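We begin with a single chain expressed as structure tokens, specifically the form predicted alone.
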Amino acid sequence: MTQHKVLSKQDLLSLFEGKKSFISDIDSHKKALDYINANEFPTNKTEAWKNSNLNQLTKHKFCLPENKNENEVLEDTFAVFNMQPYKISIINGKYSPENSDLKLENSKIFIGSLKEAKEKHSDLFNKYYNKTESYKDNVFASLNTAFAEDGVFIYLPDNIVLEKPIHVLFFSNGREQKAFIQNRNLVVIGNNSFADILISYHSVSFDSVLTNVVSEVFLEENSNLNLNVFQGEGEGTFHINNTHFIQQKGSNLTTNSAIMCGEFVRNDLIVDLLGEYCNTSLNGFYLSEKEQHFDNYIKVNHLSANCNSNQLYKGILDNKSSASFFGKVFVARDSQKTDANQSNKNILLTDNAKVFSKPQLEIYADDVSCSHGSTTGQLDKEALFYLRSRGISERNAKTLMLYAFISDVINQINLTPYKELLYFLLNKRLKGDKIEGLCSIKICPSC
């Protein structure tokens, strides 16, 4: 029988012998390393990752990326048509002032290197880093937390809405190397402020890379954020995103997520609903082809009453593709008035193409309204005959389907402009079209 290696953490740990973070302090680091050390890495066998396979990984002998041409000029990257941001740019886990553009009408918000806010306003940075402890979610949150050396710190004051969207971009850049690459973000918005920002991660070189993100987001009282994430590094790219969210009272957060191509992608999204009346809506698509495989986890905590919470998420799975949801929402006790829904439906266009679909909910409160509901199937054969009836041939049939299958996730998106590229680059992909020169100056790698 062939024995297949097992991706071990000691062989990422070696990449950084000797190195340090640039952003968490001593106890961060400490803590980081001793959950590392305490824990094994995620297997087949644990119960949080049991459908996704990262022996994939072994294929690959990651290295540190190199640091030259930090400054380089990326001209036309992912340009969203109609929409003039506040823009900034991360290379290979370090922060690109060339890349970026902040002209910032209020001196009281920043937007910049996670590095620099550490140095500048240290006061704000020590209240809210680390605070969710995200370390301790997995052992790739934990070498984030002791090794990462930049990444992106959005802070609102009080008051404050943010009329243009704030637009984040990741860029990878193997440079003929497979890197591996570390980003951590920190956003605060604060009493009564209101954001768009729209996060892209991209590649623009050829090379596979595996990219570890972890980022804290937190919501002050009564504020509003609208979070779109859009994943498309390239085919040959491995993803792991470990996002936590805090609420409080009557804060209002709505995340949109389209994973467009990877290898392997993995999405970890924790919410806390700390305060009363919050609302959260957690929305996202993925389009997987070949051998690739999305996974998502999504836990909800409803730990206040009177909150709301909403989970629609779908997938169209094409060749030897496979995906796994899991949502679990968990109601405290005392957490009255809670209204829970969880929904996940998915397409699968192949015999060979599989989904994993696992919505939970955990109660202990007993006035509470939660539902969860998970659909695989394939497309209606009365449906696609009945468009057929009407003239239309079977692959405009087919793709109308799809479009409208898709098209109730993305019209959860209120940033127009992006929404407007979405429905593009879908009705682009289910056509079979190529879409050349719109995630980097050169032809993207999924492309």
Contents of the next structure:
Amino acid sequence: MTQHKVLSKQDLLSLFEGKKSFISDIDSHKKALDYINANEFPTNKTEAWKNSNLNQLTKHKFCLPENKNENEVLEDTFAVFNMQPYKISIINGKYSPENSDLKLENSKIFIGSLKEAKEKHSDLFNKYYNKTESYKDNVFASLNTAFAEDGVFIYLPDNIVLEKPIHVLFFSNGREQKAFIQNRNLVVIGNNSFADILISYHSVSFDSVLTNVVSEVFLEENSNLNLNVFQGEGEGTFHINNTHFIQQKGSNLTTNSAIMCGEFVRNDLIVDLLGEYCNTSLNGFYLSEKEQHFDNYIKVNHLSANCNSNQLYKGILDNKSSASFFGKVFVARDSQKTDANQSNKNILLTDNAKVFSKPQLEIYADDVSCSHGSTTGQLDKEALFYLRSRGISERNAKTLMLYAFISDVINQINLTPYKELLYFLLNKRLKGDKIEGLCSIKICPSC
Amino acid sequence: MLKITNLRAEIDGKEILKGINLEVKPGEVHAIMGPNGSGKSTLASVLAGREIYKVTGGKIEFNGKNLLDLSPEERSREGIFLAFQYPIEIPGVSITNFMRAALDEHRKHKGLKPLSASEFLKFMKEKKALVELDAKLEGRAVNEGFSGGEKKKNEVFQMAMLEPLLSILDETDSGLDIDALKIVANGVNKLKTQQNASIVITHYQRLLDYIVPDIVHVLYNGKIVKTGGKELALQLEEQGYEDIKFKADKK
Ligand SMILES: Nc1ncnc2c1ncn2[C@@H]1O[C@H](COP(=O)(O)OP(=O)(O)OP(=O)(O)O)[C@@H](O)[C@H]1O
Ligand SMILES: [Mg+2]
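For comparison with the form predicted alone, provide the form predicted together with the partner chain.
So here's everything in the complex, that chain up top.
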């Protein structure tokens, strides 16, 4: 038996010695610390982390990020062509006004730093912050709750239809050692309000970071939120992301997650459907190569009747990369007329790529309509031959099929400029062009 | 144009083609008939370059080139087109994107610039009209959810787009209603020139009323056992294969 090294909680905790909580209040801070003390980092023996090996992290020494350049204006920040968003940037976990563009027409809307919100809008802050209790989900989430210094707060009061999308940019700037960075989001969409949000993660110079994100998202009654998340941090990045949604009656949530970069990405999504007549559509795709590992872990809790939820995740895996998809739909006893679907499809480009896929249903109500499906395979050889027999090279035939495979995920996005960008990146990636360093180039689909 | 000499091919160690000889000249239409399982589609697949069939002997020469040295895509660009007996569904790939990619590669091979988007759409519209392909199929994925007849029409549409020198139609008539059969045959005839040639695989004399062959072959048990003029097809329609089988088996 080989003795596996385990990620040391003490090593990571020692980084924060003498630091107190910045945005959490004493009570939240203490609860998070208690959780950390009572629990270990997940290992492969932890059911929810069975297929994602954190042992790779034990190779690294960690440090806290340096914040000397936080006021520097980043020259070519990641801009989506044709999109004029409200823009807010966070560098190494701290709000960077120099890299933000927030001229709000309505003074009741808040888009800005969590720290500022805590001071200026303490009533709102206290009403929502840490209320999903996601610090209980795992040690990473509790570390974030205990030590996050700042983050993004987006608040839409009732009856607001936001015309422009919001683009939240997280930049991580590593050091020689792996910098351990806490990012935090709090999003509240008021009754009958509507927002399009894009959250994108990028690395500035050193790729070597461990980013640890916690997002809490509240959809009040009859609100609509389209949330797109782009993981664009560079090659050596470990990215751990816990997002918890709370949906009230009649609210509509659509998410899209695009993962193409990073060494190790773990996305946890939890959706609690607290009110009736909610719609939830969780979509995502991942393109992995080399030895990348991408893990999507999803739980949709149907805690009310008459809600629909949909999961569509697709992946293409090259080389020795691997991915894991776990999707669970939980339907409580009184959640009748639940309609829930889950689908995970993967294409393996080599014999060495691996996928673990486990869509799951746990149903306690009797009048429901639920389905789940999962497929993993190679490209259909007969289809490839068909395309080639029309003169299309093998490589281009593969590209056509793979592009089509991912397209039906991207097609669900309604933020058109972002959608076009993803098509552009998908095409580039399938053609074998490098797409790393996304934060340092301006990307426009036409050039 | 095409010269097949003593061609042998097998799949999973089982010999299917047992020495085929066939020569096709520009301007000719050849019909290949024969009982089920005799190797007609296998021959068509080998010509198109399907890798699951292993060629164990013989030669195929196409316009002076050794066809067996070429990949399926190179064969297509050289002018070979196979209309499949069972066209496969390509999930998510639209006909437009598919044909765009194919035509670009064909034009590149000929040293031509790709068509502009509007030129391409115009060209595609003309070709669609030729087989009366339903406009609603345009935005759909290749063959996905198509009816049997729609799939066959789509094959002839692709043939019209790529303007091949040698087209091989593998039972393109089966599954077509009488009107569609006329449309498809008419399309094939319109594409006919003195420079190109066709091999039409069919079970029914009816198709040959529309696409009139110069030469008819009977393939049985991996060999061409009889060759004649178009009257051979009529004779087969009346008498079936019993006599031919009997004579071939006796040899
Ligand atoms: N992929 C395959 N695997 C195993 N056997 C095959 C395969 N393809 C063809 N065969 C066998 O080769 C023989 C010839 O098949 P082929 O499809 O060429 O016949 P055909 O003349 O086209 O018949 P039909 O008139 O029914 O279309 C058959 O016995 C068939 O079972
Ligand atoms: Mg056949």
